[in-house]
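In structure tokens, the next block holds one chain alone, the form predicted on its own.
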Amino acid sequence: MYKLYFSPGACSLAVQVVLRELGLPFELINKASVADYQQINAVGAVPALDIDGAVLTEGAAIMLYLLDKHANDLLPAEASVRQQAIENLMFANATVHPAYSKLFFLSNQLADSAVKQQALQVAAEHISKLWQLIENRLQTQPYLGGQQYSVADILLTVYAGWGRFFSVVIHIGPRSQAMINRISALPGYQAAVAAEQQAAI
């Protein structure tokens, strides 16, 4: 059985949603409940996925492993469409995620001041520009990859929820918000959020 290490609200939520979308049994383990988590993942980050004692790290890599191993509709089989789906995943993971991470870094490292607020505002404006790129992609399709939602849409939905932690405005267009709403309403997404809340008690 898979063991998924998570922190509430972190990007590990997306991996849990994928596990549920694939109908796979797994054990959910709060990172905070582990005495020395760095023995599991040396960099201390989530997610980490234990597979019979072998541990996978890095969320995008974990999701690609799961999608390659188990039959699904989240990663197309046809080469060119599959490549675009992987590009979308990497855009979410390697471009949008770090942009949000900068907000967390600034918020945690800078003392409250006008300088901090200005820095947060600049970071938020950059994220808003990324969401505008997504908005443009969604002009003729409901999801980043087309008519079928993918892991990229799941990741973006998780990231969108992080905006509430900051005193700056991140602009998310109506089409992007509609996509977020559809992903958030998936039974697997709802169950993952509920499971995190229960495991965090």
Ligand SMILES: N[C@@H](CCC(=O)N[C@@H](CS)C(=O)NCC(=O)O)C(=O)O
The other form holds:
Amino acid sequence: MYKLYFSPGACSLAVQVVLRELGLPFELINKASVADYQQINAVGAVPALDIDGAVLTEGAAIMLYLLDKHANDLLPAEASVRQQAIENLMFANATVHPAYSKLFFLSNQLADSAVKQQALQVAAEHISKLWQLIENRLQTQPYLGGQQYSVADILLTVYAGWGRFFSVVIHIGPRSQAMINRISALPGYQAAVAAEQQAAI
Ligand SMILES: N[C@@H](CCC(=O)N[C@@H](CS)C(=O)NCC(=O)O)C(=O)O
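Taking the form predicted on its own as the starting point, write out the structure of the form predicted together with the named molecule.
Every chain and every other molecule in the complex is listed next, the one we just looked at coming first.
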């Protein structure tokens, strides 16, 4: 049985959506309920996935593990399309996620409110540029990888929700917003959000 360690609204939400998309049973554990979470993940971050006592960390690696192990439509089998899907996953996880992470870092680390606001706005402009790249890709297709949604779209949808925590302007184009709306409306996504709210602390 899988155990997924999460924090509400964090990137671990995307792993939970993937578990649901794959129809897998799992237990949800709020990181805040664990006395010494660093024993689970020395980095201290979510997600972490416990597989019968063995712990996987790093969201992209967890997703690739699950998608390799269980039949799905989220990671194509054909080599060149699969490579593109992995590239999209990494673009989301290793390029867009860190861009959003800067907002949290700056907000927590900078004391001077004027300096903080200026730095946040610069970070937000970088995020907007990344969303413009996504918007360009979505001019001819509904999802990052084509006609079928993938883990990259799920991750991007989770990240898009983080902008509301900061008083900055992040431009998300209409086609990107439509993608976000479709992913957010998936039964698995809705169930994942609800499960996070219900999971005991
Ligand atoms: N590279 C890691 C980053 C994970 C990460 O940044 N997780 C955030 C939540 S989205 C977190 O747990 N932050 C709290 C912390 O690092 O203590 C991954 O992709 O899994």
